[in-house]
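Next up: just one chain, as structure tokens, the form predicted alone.
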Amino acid sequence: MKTKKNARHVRAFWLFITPCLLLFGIFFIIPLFLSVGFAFTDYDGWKTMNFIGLRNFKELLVDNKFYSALTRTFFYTLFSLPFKVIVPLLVAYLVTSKKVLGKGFARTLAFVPSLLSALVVGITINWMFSTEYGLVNFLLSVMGITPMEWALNSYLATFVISFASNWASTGFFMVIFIGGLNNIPKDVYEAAAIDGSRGVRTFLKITVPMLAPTTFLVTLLATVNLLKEFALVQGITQGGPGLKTTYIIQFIFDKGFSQMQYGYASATSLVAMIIFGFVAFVQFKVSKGGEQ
């Protein structure tokens, strides 16, 4: 009887997991192996595909544009990451507080941007920060401040992309933090209150340490999202001005689909994947996977 029950569980397991395995294989495993294979060829996406060994990787080692794109990617990630973690944490803390009214409405407002596609967010933000007709420059001119050329300055363009990325992701990470906050036992707060702990001190001494596993998850997801930011950049600056907001994914896209160098783009994506994997490994080792 027990054997029949176990057999039904095994069949149910494979029945549910097979569609996921098929999709994962078709859209990830097969492209991954194809990309690894193309990395050793001069494939142009159409007719030419000769085996050239490690030539793509040798060219990549002396490609200054690759290093520039990689450096910009890490600068953008380091600049944006604190906001990706701290802002959703504070929003989640506020919307779970008993002292705040209209929490359901506030949660909805914060979460709605995360439902939009990155390209739609990029186009919306691009309109808001438009130099001539943008809402932000209009408000600045009303306050007597000189309008800024957001798209023509590399630092301002980076700020706009970072602002858009944080605006779009705050709701998603806020939901994760809310789950973590709800899992903190209430008797811990009651014990802290008896000891005289209040407000900011309770937040820093109780809430933040108890949220370490959740914070690690959010940090890891945010880092990966920032390192492979693409659609948002395409919607806002398309990599400009010049190449000042061309990050590593834009660099790979340009080599593959604009310059028809699929082999070189595949080699670049393979190197980028290894680097990003190393970054994730370091995060695991440094934070010990969020364990307290």
Second form
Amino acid sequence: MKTKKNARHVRAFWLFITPCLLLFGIFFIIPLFLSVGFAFTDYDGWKTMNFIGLRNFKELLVDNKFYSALTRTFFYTLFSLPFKVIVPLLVAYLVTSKKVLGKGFARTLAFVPSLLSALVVGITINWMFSTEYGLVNFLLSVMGITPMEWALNSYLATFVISFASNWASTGFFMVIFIGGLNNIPKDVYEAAAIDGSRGVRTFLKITVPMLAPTTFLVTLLATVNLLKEFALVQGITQGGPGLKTTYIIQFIFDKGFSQMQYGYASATSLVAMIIFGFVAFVQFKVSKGGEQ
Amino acid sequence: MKKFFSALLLSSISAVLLLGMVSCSKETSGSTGPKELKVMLSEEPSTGDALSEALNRWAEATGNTVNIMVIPYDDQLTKFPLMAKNNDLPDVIATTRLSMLYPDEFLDLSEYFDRALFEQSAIDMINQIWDSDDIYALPQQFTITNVYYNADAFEKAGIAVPTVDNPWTLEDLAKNAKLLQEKGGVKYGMAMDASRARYDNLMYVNGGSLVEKNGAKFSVTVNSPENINTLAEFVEWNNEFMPKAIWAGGTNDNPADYFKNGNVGVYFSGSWNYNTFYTQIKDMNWGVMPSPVGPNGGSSILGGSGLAVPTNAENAELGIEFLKWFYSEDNFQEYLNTDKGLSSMVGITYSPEDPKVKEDYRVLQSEVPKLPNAFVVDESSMWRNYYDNEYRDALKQAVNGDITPKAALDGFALLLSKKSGWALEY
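Structure of the form predicted in complex with its partner chain, given the form predicted alone:
After this comes the whole thing, all chains and molecules, with the earlier chain placed first.
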């Protein structure tokens, strides 16, 4: 009887996970293996595909543009990561606080941008930060302030992309933090209140430590998202000014889809994947997966 | 009751299957009835678009239908191989590069059309097959890099418009662009599309070239002293009187909008913009002026879009049928009248009634014979098949001040030389 029940459970298990496994296999595992294979060829996306051994990797090792793109990617990630984690945490804390009115409306407002596609976000941000016809520069000039050259200064351009990325992701990470906040037992707060802890002190000494696993998850997801930022950059700066906002995925995309060097692009993405994997591994090790 | 529902379900399924079979057999055996022509365009046709109007007229005249799919030029490069692999190709493609990149995938149209029907420069430029008489794309929109001017700003700044007989030099251009910015009421003296063809116009005027032909081989000359000087001057222009972000590459703004809004005095673009400007600009007087000349004489960069028929298209014959209709005298004349563009067919010209358009058209036509030999050599090398974006990236970095003009062109020259196997001249 028990064996029959177990067999039914096993069957149900496979039935449930099969669609997901199929999609994961078709859209992730197979392309991953193909990409690894292409990395050792001069594949042009169609008819040419010769095995060239490690030539792509050798070229990559002396490609200054690759190193520049990778460095820029890490700079952008380091710059944006604190905002990606802290802003949603504060917003989540506010919209779960008993003292704040209209929490449902505030949550909706914060969440809506995360529903938009990167393309729409890019168009909206362009509309706001365009040097010539942008809303922000218009408001600055109305206030008598010299309009900013958002598209010409690499730091301003990076800021605009980071702002757009944060605006679009805050709602999503806020929801994760709300889940984490709701899981903190109320009696912990009650005990802290009895001991005289209030406001910021309670937030720093109780909320933040208790949210460590959630914060770890958000940090990991945000890091991965930032390292592979692409659509927003294409929509806002197209990698400029010069190549100052050309991050690693742009570099790969350009090599593959614009220059038809699929082999070289695959080799680059393989190297990038290993580096990103190492970053995630370090995050796990340093934070111990947020468990302590 | 249960039996009744079962019978109803069974008969419904049978009916659906039968209908499906009938419609399938219609599609496959419909050699006599109306057919569908699948056409791939590179942008959504605007109201009054000449090609889509021609397609509609053809559909009306023949009883066939037209199914337009829009895939932007850059995406065509990646989508076309996928479509070819999946045997899902359109019957006619409006393209600039596909037939040049993948000649084996297109029908040789010289079997159906006499080369002599077309203007020599138009068919050379759009077909881009330099080493044989095969024709894989027929010229549809024949364009030229040209210069638009804001007549109101010229008047305000007291600047006389250059004429075909008395064109500006590059020095005149720079001097007047500054003057337009100071006195013409425009924000920028000059703007240019972020297209290497616009920039190359300046390069040829100064006597530069991307490659040189030595016997049967090419050598790379993109980093010649003439070209480095041209780029250095261009960087200065961007710092002084051009909207730098367009060429530095930090914005998606279209400089055509700057011109249409009256913010630009002189605008380098393509003749394909003429019809749009004619239709859309209502609050400003504008016109077309001849390109500047330099030590090496004039320069004209030709280009445009061609119509090609993939060999493995489902209705390739229908595609040929459409092309024969399109390139008949009356139909092409009607297309040209709507397009207001340069003619790619011998003996067919656009004769505008509006005197302003007539004058502009005369200026545009006068540009065509100024084609420099260096441009033809560069095109025949097909250097873009090795690298394209890298060239623009090098120019972008120089304009943004990240690297010097010499470093930018030296870097690109080295890349091109390595990939093509052509020797470096400098």
